[in-house]
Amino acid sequence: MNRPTTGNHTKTSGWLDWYDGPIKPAFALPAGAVDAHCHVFGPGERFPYAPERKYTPCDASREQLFALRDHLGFARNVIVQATCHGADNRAMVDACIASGGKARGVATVRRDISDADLQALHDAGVRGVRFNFVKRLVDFTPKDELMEIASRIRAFGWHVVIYFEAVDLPELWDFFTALPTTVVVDHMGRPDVSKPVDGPEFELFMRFMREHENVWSKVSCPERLSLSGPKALNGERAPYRDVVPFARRVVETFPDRVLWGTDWPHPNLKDHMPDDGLLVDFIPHIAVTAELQQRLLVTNPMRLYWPEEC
C-alpha cells in the first residue's frame, strides 16, 4: 500500500495517518468475509471535503482501501460515508461503483434529497443512511428531519446506522426505538470498558437489543474503546483485551445481528494508529467458534447488504 497523502489541504493538527504496513493476519478469514465498516477520504483534489467539516483528514482512496481488503483477506467492503464529506456522497459512491459489486455503501442524506437521487444512490450500491449523534463530530440535526428520512428510505429496503456514545442512550432511546427500519449501532454504542460488562450502563445497551429485534450492532473499533491499548500480552497477537468481554457478550447473545469492520482509515484517533492485521486477529477472541465467525463476517453482512445473493 502507498503512503497516505494530504493533497492540497491542511490536515487537522495531531491527525494520525493510517498505518501503511499492516501485518498479514494470523487468523484466516472465512471465504466471502465482509469488512462491514470502513471509509474513503477524498482524494481531496477530486472529492473536496465539506466546508462545514469538523476535521480535515489525510486522503484515503478507494484504491488504497481495496488493496487493504485484498491484503487482509476480505472479499467485500461496506463503505460508510465519512463526516468530513458531509452529505456529498460522491467519494463513497465512486468507490462502490469502482468495486465491481464488491462494495456497498451507507450514505448521509438531507431532507431535501429527491426520490430520483435516492434511486441513483441505490443503483450505485447504497443500502443505508447514517445518523451521527456524536456532538464533537457533527452539528445537531432535528429528529423530525431524521425520522422523515428514515421513513423515505424504508421504501428502498435500506436501514439506518446510528452512531452515539453510551451515556447518551437514555436520552435517545425513544427516538431510536421509533425508527421504522432495521437499525445498526456503530461500535456497540461506544461503551466505557472501565465499567463492568454486566453493569447498568452496558446492560442498558443489551436490553436495547434484546427488546428490539430490528436492532443490530457492529462489534468493531476496539482501538477506540480500549484503555489497555494495542500491546499484545505474552507475545500473543490479541491487543485490546479489555474490550473482548463486551464484544464477545454481544456476539454470543445476538449471533444473527452482529457485524464487524476495520473502520479503516480510523478517523480521529489521537494516541495510536492500529495495525489492521492485528485488528483482524482480534476477531477469534470475540467470535470463538467457526459458526460464530461465519455469521459475523459472512452470513449477517450478506443478508443485510447483498440479500439478492443469499
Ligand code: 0GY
Given for the second form:
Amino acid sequence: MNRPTTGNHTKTSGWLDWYDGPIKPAFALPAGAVDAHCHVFGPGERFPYAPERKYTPCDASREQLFALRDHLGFARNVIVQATCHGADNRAMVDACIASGGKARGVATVRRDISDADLQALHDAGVRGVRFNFVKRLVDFTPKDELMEIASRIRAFGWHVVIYFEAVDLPELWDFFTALPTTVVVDHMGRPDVSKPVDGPEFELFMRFMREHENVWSKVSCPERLSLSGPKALNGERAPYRDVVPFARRVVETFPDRVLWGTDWPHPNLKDHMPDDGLLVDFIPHIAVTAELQQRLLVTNPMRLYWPEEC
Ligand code: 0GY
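Form predicted on its own done; form predicted in complex with this ligand now:
Every component of the complex follows; first up is the chain already shown.
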C-alpha cells in the first residue's frame, strides 16, 4: 500500500502508511463510545503541512477518519492537532465542523492568538490545547508562553493536553502541577514498559495522578510503547501484552480520569503499523469489566468533551 502525500510534499522516508483494512473488532464497544485521540493529516493539497514540521505524513482525511469510526463502532471522535500542522488548526477544525457534532478538537495555539480566534475555535468544537514536550516532534516553547495560554483557555472551560516522555517528568513536574486547568496526559506519559510497573519511574507517574486530581491520562498507544509487539499469545487476540499491566493499573486506580483513543493514523511508526480493529480488541484487557469500559469509553470523554449532554 502506498499513499503518496498530496500537495507539493513528499512523505518522510521510512514512514509507514496507515492500514486501510482493519478487522471488525471482536470487542463490541459500548453505545456512545468516543475515540478520544486521533488525528487528520491534510489532505496536503487543501491543508498544507506546517513549514516547521518534523515529519511529513501521508494524507489522512476527515472522510477516512469518519469511515474508520463507523467501521470500529465508535460514535464520536476527539481530533487532536498533530505537530505536522503546527498551529494551523484548519484541517482539524474543518473535520470537527464536518462531523456534525460528532467530533470535538484539541488545538495548538501560540500566545499571539486573539480572543476572537479562540472563540471561533470554541464554536467549531475545540475544547483543549496541546502542549508537546517530545523533542523529536517540536521545537522548545518557553514555559511562560504556555502558562499564559493555559490561563487564557481556562476562561473557555478548556483543558490542557500534555505529551512528554517518562524520563522528562521530574523536570516538567513543577510546570505541570502549576497548570490551572484539567490536564490530560497523552499515552500515560510514555512509560518504558521494560521497567517494572511498580518501579520508581511509573510510580512517579502514579504519584503525579494521585496527588493531582485535575490530572487525567489517555491509556492509549500500546503499539508505541510495546516491546513485545502485536503478536497474540496462544491464538488469543492479546497483542501488546507488555503494556497491559501499566494501562490496567491506571484504569483501575483512576477509573474516572482515563480516556482511550486509536491514535489513527498513527504518525511516525516505522516498524509496525497497527490494525485499528486489533487495538479495539486490546481494550478489554486493560478495562476488564463492563463498568470500567463504560467509564473509559463513554462517561469520561463525554464529561470532558460534551459536558452539556451529561
Ligand atoms: C501521537 C504521537 C506522536 C505524534 C504526534 O502530533 C504529533 O505529531 O502526536 C508521536 O510521534 O509519538 O499521539 O500521535
